[in-house]
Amino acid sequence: MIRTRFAPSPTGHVHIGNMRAAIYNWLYARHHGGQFLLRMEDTDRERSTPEAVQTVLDAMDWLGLDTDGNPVYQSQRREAHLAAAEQLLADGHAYKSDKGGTGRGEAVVFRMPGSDMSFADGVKGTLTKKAEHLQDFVIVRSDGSPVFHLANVVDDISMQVTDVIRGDDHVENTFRHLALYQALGAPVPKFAHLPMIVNAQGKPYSKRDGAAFVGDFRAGGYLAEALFNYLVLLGWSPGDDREVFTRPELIEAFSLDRVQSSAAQFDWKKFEWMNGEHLRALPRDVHRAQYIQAIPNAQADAEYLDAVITVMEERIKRWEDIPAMAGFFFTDDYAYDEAAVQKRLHKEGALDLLAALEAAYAALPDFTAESAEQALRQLAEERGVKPADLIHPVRIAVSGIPQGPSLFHMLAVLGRDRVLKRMRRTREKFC
């Protein structure tokens, strides 16, 4: 049975490259059938603090990572660590060095076999590395404390991992780690390495270039879903044009040998769109929710309510986005964006436009969307200019932003009422 393992160091934050990692160990082991393990490298008793600890099992619990079995503890297996070097150094592996010279104590030295090495990456291919560079690492500090190296494989041992699937950054540790798993005479595991999340310039990705936490998604608003579904696309494709994907999706179609081995970049705008997309699917009486949680008077009119939903859902990327983007379907009282009545509204001729089209909408005998576009569009013919010199003005008239969906459909969607009373508001204010 394939048995794969997320072994993070909480330490405070789970940086999304971390989490990445997690996933597609767990994605590897439902697509297989196996078991997805758990492990806390919390050997630095300073930062691995309880809280820290919490941080991480937290941000699985938001993206749906569930394990099997209880979560090791890697501060806990100090004694089995321990064994494994006495045992190392009972068979000729390793050596006590009074290393670095501090005589502090003797460090236990792990013997590299001296020969060059070569294992199967299952996303990098084949690597390999001359004897000359590998060299001879310590296992257990003068100090008596076991290093990452021992406590790590010692651990995938004891836990019967079949698949490491970790970040490249841990592509030197390997040839070290092969070394021990034979010098302990313990089957060897399989290797992938992961390629790095980088930014528009090609560095690591950061706090800097944005959200780069779990816990910053999770705060912003943006749906666990979502960025599951995102961080397997950094790094992995299905071999077609398929990008939003559900869960059982994802595990039906996930294989290492898909994963790129060059870096993957964070696009926030593809991100934002896909958190769109994973909004436009959930039921309709989470959206409303929602907006009555972000508008209270929403609740108001439920037939209203349901027009604004579906007249939005193009433009909603996240939850927060509702009292800014849609705030003004539900209040005349709406504020009117400095830049875009400077642009707009104070153009000249542009609240003559706007009075003539108040006219022409009043006169209809139908108020659709059809009918205001086509209004529209023939004042504009008739006085010479451009739709989107009335197009802009209108919109800003209405609803006091320079963005947001289709015009004409918004203006049905609020109403002849509606539309001609904040027209003849937005003259009046700024004739």
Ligand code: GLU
Second form
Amino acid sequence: MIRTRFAPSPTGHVHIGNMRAAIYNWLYARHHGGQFLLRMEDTDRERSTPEAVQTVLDAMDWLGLDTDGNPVYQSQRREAHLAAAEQLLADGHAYKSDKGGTGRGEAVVFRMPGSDMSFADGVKGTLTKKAEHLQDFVIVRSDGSPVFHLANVVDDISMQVTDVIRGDDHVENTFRHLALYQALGAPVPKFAHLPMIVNAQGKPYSKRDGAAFVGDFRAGGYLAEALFNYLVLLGWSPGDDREVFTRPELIEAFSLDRVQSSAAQFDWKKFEWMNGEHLRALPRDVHRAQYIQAIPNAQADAEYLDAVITVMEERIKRWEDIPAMAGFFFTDDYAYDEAAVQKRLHKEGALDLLAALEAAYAALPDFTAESAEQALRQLAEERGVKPADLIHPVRIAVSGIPQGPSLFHMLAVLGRDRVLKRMRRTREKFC
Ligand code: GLU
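How about the form predicted in complex with the ligand, since we already have the form predicted alone?
Below is the entire complex, every chain and molecule, led by the chain shown above.
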């Protein structure tokens, strides 16, 4: 049976690169009907506080990464690590050394086999290292504490991990780990090393590039499903042009052999688009509840609220956008964007055009998106101006802001009464 694991070192933050490794391990296990395990590599007592451990658990919970069995805490496995070191000493695979001659006690040093080593990486292909570049290394410090390499391998053996999927910052370590598996007489798992997530400049993606930790995305109002989907696509592709996936679809489609070996660039625009797509896929009730929470009087008219949701769907990329982008639908007391007023309304003739459009709209037999558009274009032609000379002022007049959904659909949703009232009020305000 396939058994994968996520083995984070809790630091208080969970970087999206680590979380992507967790997600790939989870998907791989779920795809194959295997198990996904969790091991806290919490031996750094200063950083691995209970809060830091909880941060990892919360991030996994938020992203829906359920684990099989209880988490293993590496800090509690010290005896097993030291027993393995004893075995390696007894078998001649390790020796004691007081290298620096510090007199503080002897470290246990692992003896590399002295031959070239290679392994077939699931993402990078065959990787090889020459014997002369494979030096002996400490597995137990002179203070008696086991080193990462020993603990990591001993725990993976005891957890019967079959596939180690992790960041490619561990490629170099893997040669040492292989030698440890062999010396301990344990079956060697398959390894797959994931390329880094980088920013637009090709540098490691960090806090300076925007949200870098799972908690930042959660606090920013993004959807777990969207982050999950986006991180999966950051370094993997399904082989066709699908991008928006449900979780069952991802479990079905995921495979390691389509993981790319080059670095994956985090693209904020694309991520926000992805969030919007997942938002849109949520049931209408969820949208209604979010609008009402953001704008309490959105509750007053259910039909109007539904019309607003429909026309705003293409624009809202996260729930936090609702007040600023859709607030004007629910109040006549909306704020005017100063720069937009300056540019579009304080422009020669703009208010006259607005008055003429108001009259044309008042005279329409029916006020719909189509008739509102037709009337505007006809007026533009009569006055010898561009349609944009009317489109921008009317948008600002009725919403206060220069960007929004398709203008004519927005006008239709607002309805003629509101539109005429707002146009008049705007003209009076800025004349
Ligand atoms: N604690 C290590 C890390 O977070 C584990 C690496 C591994 O998956 O083996 O980088």
